[in-house]
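Next up is one chain by itself, shown in structure tokens, the form predicted alone.
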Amino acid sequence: MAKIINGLSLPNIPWQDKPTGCRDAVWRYDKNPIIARDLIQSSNSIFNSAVVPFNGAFAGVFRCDDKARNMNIHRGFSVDGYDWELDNEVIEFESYNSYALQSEYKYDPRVVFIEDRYYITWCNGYHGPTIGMAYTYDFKKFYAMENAFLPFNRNGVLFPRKINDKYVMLSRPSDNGHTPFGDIFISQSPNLVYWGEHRHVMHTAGGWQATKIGAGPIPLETDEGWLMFYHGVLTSCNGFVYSFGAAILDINEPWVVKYRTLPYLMCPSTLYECVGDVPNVAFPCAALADADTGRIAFYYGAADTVTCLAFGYVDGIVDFVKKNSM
């Protein structure tokens, strides 16, 4: 049975047992969505957001598109991981460098704790989409860093520790539009400023991941390798369909894919995933994990409109990936 290593004990992880008769490795919370599109006064929609354990409870960075349809990120807190309080105001960043503060938009954040602080990555508008970066120690003050890459890029996801003494980030090079292509790459850095040693990780495949793929939540370190969740996109006769699956990457060379799901773990199939501002989207950006029990709680955006929860066990998901690898 696969186990999480170098993980946290998280006894208060949001959780709901697998429904009787469910044959899937991942299942939905029966009270979804947990965050409505209009939780804060300014928002048109709240989705594709990142959550981490913080001070015995939970904190997060949330994508909130406002009623003018501007894309930006807001701070939020929760005692139990279900009920959230979000700031109506966007996060204000500090920086000694005016270039680090330049941003036409911000969306689809991820958050990870590395060493002594929480790092935030997001898709940042700087002459087109690229990967913005910042950090915070306390979710009170936020400090902007330089963009990681040149435009155009999306889905920047940091690994939770250095690998071979380097910081490592997944990303998906793209274009300036609603990209109809995309593979996952890895880049490495000695200092989170200068990025290089780029490696191709995964290409698109058939079916649900035929058009483009992109890294989702922060990878989990297991005794089988890095468990990486990713979204895949199918181009149907009625537009894009966003589902998600998983892969297992080599622990020391995470650009080496050991296993990768042929079938998806979850696809949009409920009303709140299929009806909204962008129909047919299930897009995970965060995964809480309890190292003691192997429980995983996914936070995912549904139909680019609301925020939802799903659950699984690390051993069940790893077993699924290995048995159904392409």
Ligand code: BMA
Given for the second form:
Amino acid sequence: MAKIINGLSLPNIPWQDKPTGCRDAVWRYDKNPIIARDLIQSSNSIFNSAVVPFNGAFAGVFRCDDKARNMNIHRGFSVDGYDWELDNEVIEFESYNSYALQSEYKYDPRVVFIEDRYYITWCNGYHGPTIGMAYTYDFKKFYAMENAFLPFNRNGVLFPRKINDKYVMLSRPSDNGHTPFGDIFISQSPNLVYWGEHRHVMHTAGGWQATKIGAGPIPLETDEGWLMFYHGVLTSCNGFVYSFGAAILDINEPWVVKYRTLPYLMCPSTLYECVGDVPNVAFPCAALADADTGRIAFYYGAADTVTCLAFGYVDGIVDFVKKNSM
Ligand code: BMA
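Take the protein just shown as the form predicted alone and give its structure as the form predicted together with beta-D-mannopyranose.
What follows is the whole complex; the chain from before opens it.
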């Protein structure tokens, strides 16, 4: 039985048992979507968002595209992980450094607690997309840092602790458009400012992950290695299709892939995943996990329009990845 290590006890994790007859390692919440596109007055759509446990409840950073179709991130809180209250206004960042505040747009945030604070990474518009960074202690004040990388890059995802005494981040170097390629790389840093020792982690493969891949939620530490969820894109005659799967990375050398799913864990197949502003997208940016029970709750954007929940057990997913590894 694969187990979460260095994880939190999270008895209040949102959860629904696997439906009878379900043969998959990941299943959807039956009341999806949990966040409607117009939850706040200003929003056109709310999706690809990140949540974390916070003060016995939950907090998050949400991608809200507004009605002028600007992309930006908003703060949110929830008592139970299902019902969310989001600020109508975008997050205002502070910084001693005006360069850190330069941002033409922000999208697809991730949030992770490391040591003493919550770090936020997102796709930041700075002469093209790259990886923006900030931190907060309390979800009241947010401090912007400078971009981690040069343009063009997306899907910057931090590991939740130092590995070999260095901070580690996954990312997907890309182009300035709707990138038709993309592998997952890893970079290391002594201080979360200067990044180097860049290494290739995973290439695209066939089928659902043929066009490009990108890290999703914060990797989860298990006794089998880092459980990394990632999205994969297939180019169909009707455009891009975003599904997600998982890989297991070596615990001390996380650029080494031990196992990786040949089939997806979930592909867009419900109405709310297949119909919306961008059809056929299931895009996870966060996963809550309860170390005691091995329960995982995924937060994923559906059709670039709404936010949804899906569930799985760490053991069931690790087992699936190992048995179906390419
Ligand atoms: C990517 C990003 C994601 C989005 C996806 C599908 O390039 O914009 O936020 O979910 O495309 O449109």
